[in-house]
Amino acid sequence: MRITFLGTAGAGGVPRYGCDCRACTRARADLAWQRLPCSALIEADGQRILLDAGLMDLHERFPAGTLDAIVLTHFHADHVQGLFHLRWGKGARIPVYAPPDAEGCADLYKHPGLLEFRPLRAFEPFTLGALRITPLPLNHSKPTFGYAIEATSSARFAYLTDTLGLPAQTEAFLAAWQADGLAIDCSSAPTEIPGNHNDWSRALASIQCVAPRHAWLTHIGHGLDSWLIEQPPELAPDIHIAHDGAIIEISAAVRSAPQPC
């Protein structure tokens, strides 16, 4: 299973408009440090699945017929804004899987164009080709799902944005599921007061409880990037900070009985 981090930013991106913090200044000077809206591309078993649609150039990045489906974590603008251009395209309809949210975002439901919205239910798996995907409830200000994705190779990857900690049922599911890879919300430094997103400490605590083989921190804000510049912490070798454009390969491992958190 191949994962491409297309964007790794929290709302506002990096650099943030009008900000001269160390992270934003660095990102303006060097494009490698810029962060676009949080999203990822999953490629496995002949399927290409887009997780979240906040990138504004989706209609240019993905020519017609190159995506099998779009899977949304939730309907906040920075996770769906790219759909507003994409929907007016021509060609085959694109299935868009999402949490059940009667409000959605603006008029996407009223004028979906070529988008075909399909609501999901928590803990009820669905299949895309040979991929088995389980929606997992997260703690956020709108109905939000993370996703546990399993390929026919038995490789397992979980994608968990946006969230503040993990609901008990979701945490228990993931601890038993034993992910080979996990990407999790880590929006702010431990010196900041978290809102509806993990800070550094909460993200690491969730990783410890879920115990994936490897973890990537994503949905990163400029404040966290500045803190990482000024006070770079030591990380375990199996925990990584995601960056835009990073490509990772997830393979299956032999699984043992999970240990309680």
Contents of the next structure:
There are 2 protein chains.
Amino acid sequence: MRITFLGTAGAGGVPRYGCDCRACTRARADLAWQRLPCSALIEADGQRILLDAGLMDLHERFPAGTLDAIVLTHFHADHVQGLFHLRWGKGARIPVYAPPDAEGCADLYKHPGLLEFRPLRAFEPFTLGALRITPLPLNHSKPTFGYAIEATSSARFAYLTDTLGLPAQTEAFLAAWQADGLAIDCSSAPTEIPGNHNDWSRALASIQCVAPRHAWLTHIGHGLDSWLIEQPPELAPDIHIAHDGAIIEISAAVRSAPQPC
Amino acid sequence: MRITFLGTAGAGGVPRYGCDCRACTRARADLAWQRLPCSALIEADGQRILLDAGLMDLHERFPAGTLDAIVLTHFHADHVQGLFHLRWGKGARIPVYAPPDAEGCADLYKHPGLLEFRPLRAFEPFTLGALRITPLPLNHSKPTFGYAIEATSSARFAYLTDTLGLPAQTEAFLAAWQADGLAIDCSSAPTEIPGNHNDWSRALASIQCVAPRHAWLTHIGHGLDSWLIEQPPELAPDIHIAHDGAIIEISAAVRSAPQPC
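What about the form predicted in complex with a further copy of the same chain, after the form predicted alone?
Entire complex below, previous chain first.
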């Protein structure tokens, strides 16, 4: 299973408009440090699936017919704003799987164009080709699902944005599931008041609890990037900081009996 | 007064995603024929004002501090979607003048960030520097204002998207106002059923009625562009088809007594 981190930013991106902090200055000088709206491309078993649609140029990156489905974590603008343009296209309809959110975002439901919204239910798996995907409730300010994705190779990847910690049922599911790879919201440096997103400490705590073989921190704000420059922390070798454009290959492990969280 | 047509497309743009019509094929082969979300930059009397904010890369085109204000015609996504990212910036607040629309678009009101929304009233002029701007109600599916903009030089420019025809009061105002330049919604080739936008015939009828010295057709759909390729109509020399990136200079005329519409 191949994962491409298309964007790894929290809302506002890196660089943030008008900001001259160390992280934003670095990202303006070298686009390799830029972070676009948080999203990923999953390629496995002949499927190409876009996880979240906040990139502003989706219609250029993915010409008609090159995506099998879009899967949304939630309907905040930075996760869906690329759909406002894409929807007016012509040709085959694009299935858009999403949490059940009666509000959606702006007039996407009223004028879906070629998008076909398909609301999901928590813990009820659906299939895309041979991929089996389980929606997992997250803790956020709008109905939000993370996704546990399993390929026929048994490779398992979980994608968990946006969230502050994990609901108990989701944590229990993942602790038993034994992910080969996991990407998780880590929006800010350690803080006492994290809002609706993980800070550094809470992201690491969730990773420790669900024990994936490898984890990637994503949905990263400019404040966290600045902290990483100024006070680079030690990080276990199986925990990584995601970057835009990074491609990872997830393969299946021999699984053992799960440990209690 | 300098006007730059930053975008001249109807919703969906040209080329439209997945479309292989003549206009879309031409726009893919030659970006000079591309049309981005409808918007314009007004520069006069030391002011830089953005009319509508649908361009996806506003935060890159206009670094912090380079815009004095944003003026919105209405809150449809293709006219405001660039704000979703821009709002999370740092620095001076940006005034955003707009029609009174309790709904707005998505969570822009809830999380305005550095944007400062200022609702306007129909026919009650406001000033930006030395510019005097009068909001004019239009006929659309959401509360929508066109704008009559006058510089200290007395140059007058009216911007009228999105609309189907013109309300009687707006038409009367403009007929008396004697615009030097006017840009108007012209979304489609002549049609019996134009929806919430002008087709070719209705746009020309409104221009004839309000009699500007020069008029530009904008908010152009791929269907209209295809029709212009296949059946190019004769057009009066003072009526022009707008293109992305076109810059026009509006100067003041000696005005005569207005003619009844």
